[in-house]
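Take a look at this single chain, the form predicted alone, given in structure tokens.
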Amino acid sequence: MKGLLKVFEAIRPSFEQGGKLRVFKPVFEALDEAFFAPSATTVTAPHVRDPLDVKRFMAMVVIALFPCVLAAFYFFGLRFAVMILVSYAAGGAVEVVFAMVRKENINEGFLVTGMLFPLILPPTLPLWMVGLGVAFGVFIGKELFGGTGRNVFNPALVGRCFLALAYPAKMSASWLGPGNGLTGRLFEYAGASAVDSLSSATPLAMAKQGQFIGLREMFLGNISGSAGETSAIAIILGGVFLLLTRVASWRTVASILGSFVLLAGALHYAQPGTFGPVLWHLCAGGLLFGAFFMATDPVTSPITNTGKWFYGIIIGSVTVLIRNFTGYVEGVTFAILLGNIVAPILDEIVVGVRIRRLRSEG
């Protein structure tokens, strides 16, 4: 590493103003983040320093995703990863042009966003469709915001809601069931007549029409569905590392779960014949990957732990309302992006009732 430094302090000039590369400083100041990680202190006390950064808070938020894609490089095949290496290649695009032009530090934010969404999408989606998506998303829901960390909607959703809206056909009929065999799960789906062959409806498509598939099955993540969203073993393993090391609020995911259970729990009490068991409901879609993953994000989610509490009741309700009420067959992506809208007025009215009750106490 100690030589590799030396490249970069040789090479740096180059990239300063007045370089003959400062066009793609950002991409340097990337790279140099990324290897060397360099620390920065303040000048005078007190010296406070978080040890969660940036950097880190995005870490580990890669490395909980990982048992979710592992499942789905298992159940899906190799097909996976050329998903991913789009999604970063034309998300990552979006991001290196937007940094060039405001002159700014390319943000580790879209090392998560880029892995989050091949996992939302359906397994045999056209790829042009992953980078179209992807750009869309970053492009729309974070830089004309003026990017991390003041965009309102998680670029992910936005990305996955538009694919939604503008190729309804293609979303809906992707879907795949999982192959047999570790070997052929890696290499059988790339020709399109196996993709073809083996195409499956979801757990919820198929709930809608009276056939519920079993528990087991949903748990492990032998069924149809979202590449990173069908073992509810391998979310829950993520999102657990997620709470522990306290990146996740634990506030967000217990009301997301706790009110979908609730109004779940009542509907299937009332109709049991009409609506699902609620454990069922819970492995099935992209419920906890949503509560988990998606709705935690610090960004586009509430500050104030009161504006979370509210916050993941709209979310675990909407769901259920629109999984039981409309024709669409999963709620979990237009919640969480109602949720990202209301996200700022929450924390407004938390901390206006508290600055009153303040002033009446004084």
Second form
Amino acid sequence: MKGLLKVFEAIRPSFEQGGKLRVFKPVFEALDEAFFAPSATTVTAPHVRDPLDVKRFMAMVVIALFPCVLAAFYFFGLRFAVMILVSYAAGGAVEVVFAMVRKENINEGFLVTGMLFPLILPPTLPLWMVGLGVAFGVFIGKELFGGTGRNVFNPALVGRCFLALAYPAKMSASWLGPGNGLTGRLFEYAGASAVDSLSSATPLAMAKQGQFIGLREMFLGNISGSAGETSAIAIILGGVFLLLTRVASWRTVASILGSFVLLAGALHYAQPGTFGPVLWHLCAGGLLFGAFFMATDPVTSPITNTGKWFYGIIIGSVTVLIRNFTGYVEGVTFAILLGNIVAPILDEIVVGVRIRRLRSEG
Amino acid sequence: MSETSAWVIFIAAIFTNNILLTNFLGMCSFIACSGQIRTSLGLGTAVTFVLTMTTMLNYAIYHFVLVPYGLGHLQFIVFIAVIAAFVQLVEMFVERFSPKLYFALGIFLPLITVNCAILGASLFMIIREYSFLQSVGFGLGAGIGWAVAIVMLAGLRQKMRYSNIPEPFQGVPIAMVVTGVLAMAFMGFAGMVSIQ
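Could I see the form predicted in complex with its partner chain next, after the form predicted alone?
Everything in the complex follows now, all chains and molecules, and the chain you saw is the first one.
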């Protein structure tokens, strides 16, 4: 480690003001901070002592995604690794260019977006679409608003929404039957040629034809679907980790799942033939993944606790609505995006009500 | 005459056929008056009110005056005149009862007259051959849909006030980008209910 530190210190001057390579300062800083904690201390108050900075925060999410990533490798094979690579490369390029032009540091936020994005895509989607989608998401969804912490929409969701609307055929047909046995598809590279439209229909699509896949498969993840969303148990593992470390707000998760269960339950109770059972719906599609990993993004969800409850209720009920009543099979993407959109209004209402109450008391 | 119930048309006009996010009508005041949630809520309410009332008025005038006398081709002029007159009334009303809102809206209150969403709604009503009840549902829904969209945009713009937006994108351009994402999110409702 000491040798590495020496190397960094030796080449640092050429990246500082006046150095030859100062354009690449963001790249240097990112590499530097990946190995060593930044030595900078705040000059004036407030002095934050909590070690949970943005980088650690984002690292927690990446760690929490680990079970899902492993499940994705097991069920859908090595191609998923290439998807991650493409996602990091394309989105990272946008990020680096913006950091250079703005002369800011490269932000850790992208580590999460780049990992989340392939997890919510169909496993045999053409690679150029993966790149295009993540570049669109990072550019429109994040960088135009000023980068990490300033974005009003979840970048990964903007990217996915864009792909779903621009290439609906590919996005709804690039599914892959999951791997089985001891090694699953771990040593396979299953591209578009492996797509078998019969065996790889997603549970939600099959449900539209009245076929419901067993709950056990849905829970373990032995089903077709987006790369990271199939295995409920892996998502719950990671999600509980996020809740325990308080990176994700339990209020958001509870209100999404709660409102979803209530509404889906009511529908199933009214017409058991048309609408699937609650537990089945809970494990199907991207609901769990969205609730734990996408909706809880602290930047794009409301700040106030009461706002979070309403935010979750909106996401949960819109998901039920889109799943059961529209032309789309799955609605979590749209629902969370709508949640992001109304989040600032919810905050405004909550703060307004609170101020009014304080005034009337005072 | 379309057979869809007024209730369905009302819901569709808010979600699936949002007059702003799918037809992109009424963009000028949508972009210009969405700096603050409070102002946009005021404008949204005014537009909803004007839209509902003028669709009803225009329905009556079209079907009981213009058509019987074979003057259907005058619909554009007549509709605009009705809308302008009605907006004048609303303006006087707002000035009297909420001067604060009156000054916040400024020129955009009289400009409701030329808000294309309002004329658009009246014309859609004729083209789609709505009955009176359907027209009321459509007018109210379109107005509420417009109001919902502008309040959403205002909320997001308020949140973006401290964002480090690249210089060429500040102001109107970023509002257009946000509108695009709003429209994308609303596409999710496609197929829930549909009107033409």
